[in-house]
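This document starts with one chain, in the form predicted alone, laid out as structure tokens.
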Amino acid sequence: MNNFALQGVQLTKQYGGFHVLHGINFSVPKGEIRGLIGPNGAGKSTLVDVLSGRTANYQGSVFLDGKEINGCSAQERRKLGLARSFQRTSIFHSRTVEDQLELASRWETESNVDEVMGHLDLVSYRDEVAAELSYGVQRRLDLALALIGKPQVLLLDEPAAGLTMQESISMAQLLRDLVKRWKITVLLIEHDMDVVFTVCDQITVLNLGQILIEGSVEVVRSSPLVISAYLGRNAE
């Protein structure tokens, strides 16, 4: 029985003669929160785009729960249980919270709008127009949209971007609870190292389109390679 929720095998992506990804082999076990970090230009967003089907013309294979999904579009991958959020929120600012969650649920076989609103503390905002919400609540709404239909795997691109320290901590706690309660697997791109080190089970570090190191928080945090590549200085 395959224990991996998401896998990439020999993933390569290039633009002209420039390789953004170099033959990456990547596996995330079911129920894990995997951090994906690295300096700007490391290939993080490109990797997530390949996994989610938002970019084409890549080499290699993507597997969801052991099934190869290379030929599936981003929409088809979403229906199969692979959801993602973006660095910039994808909410509809002119619609109410409940209205846009209901709209997103129309493409799902079973609606879980009330459950999602309850879990993300959005019930009291259900009738409010998104444009009138604080930025922190907007980020929760963006996460809620990705959770409609209870996906198997959730790809998150900097969900804590622009949040206060307390909001970032709350977001990390939400993710931990989600994995435990709904048995969702999470791949998390995040520049806030406090969030990454708090919430992630394992961390993959990319640099120049290749995996530099993978391991636990302790292994990654103390790695001289990571300190040099990610922090831009030599280990002391």
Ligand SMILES: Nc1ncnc2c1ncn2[C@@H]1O[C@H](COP(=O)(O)OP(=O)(O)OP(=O)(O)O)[C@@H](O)[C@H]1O
Contents of the next structure:
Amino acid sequence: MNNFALQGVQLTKQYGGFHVLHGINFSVPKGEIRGLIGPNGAGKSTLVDVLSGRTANYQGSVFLDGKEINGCSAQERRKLGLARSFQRTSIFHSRTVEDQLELASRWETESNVDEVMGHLDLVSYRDEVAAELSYGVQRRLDLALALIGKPQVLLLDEPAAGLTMQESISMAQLLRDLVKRWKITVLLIEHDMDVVFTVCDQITVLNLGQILIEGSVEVVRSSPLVISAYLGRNAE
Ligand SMILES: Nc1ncnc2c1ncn2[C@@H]1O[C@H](COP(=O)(O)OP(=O)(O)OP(=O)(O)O)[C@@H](O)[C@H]1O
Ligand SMILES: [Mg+2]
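Given the form predicted alone above, what does the protein look like in the form predicted in complex with the named molecule?
Let us now look at the entire complex, which starts with that chain.
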């Protein structure tokens, strides 16, 4: 039996001859929340683009539940149960909360709009147009859109970006609750270390397009490699 929800084998991506990802190998066991961290420009969003099929032009292989999905488009990957959110929100500002969630669920066999709205505390905003919502609620809507259809694997690119510390932690707790209940596997890009250390089971650290270290919160937190990668960035 295959125990990995998501695997990348020798993933390599270049932009104009420059290696943004360089032979990335990783495996995320089913049900795990995996943190993906690293300094700005490390290649985190690019890795999510490769995994989600947003960019087709890469080398190596992506496996979803043991099945190679290299030949699948982003839409096909989503249908197979691989969903993602974007670093910048992808909501439609002119539509109501419920409208957007219903729209997203049109292609799903079973609608879980009410359940997702309930869980992300969006019920009282259902008839509001997204542009009128506070930024924090917009980010919850963004997360809700990715959760429509109960994906097997969720790739989240800084879902808490721009939120206050308190909002970030409470979003992280909501997320953890829900994915553990639904047994979703998550790859979470997040800059805030408090959030990462609170919510993730294991962490992969990317630097300059390569994996620097991978392991538990304790291993990553105390790694001199990680400390120097981040100090390098801070010292700029
Ligand atoms: N479309 C593109 N064309 C050329 N270079 C790109 C493109 N997208 C990303 N890059 C480069 O690839 C590298 C990795 O970028 P990426 O956005 O994946 O990093 P990141 O780890 O997500 O950073 P951040 O923490 O700032 O979001 C950077 O050097 C970036 O300039
Ligand atoms: Mg990024």
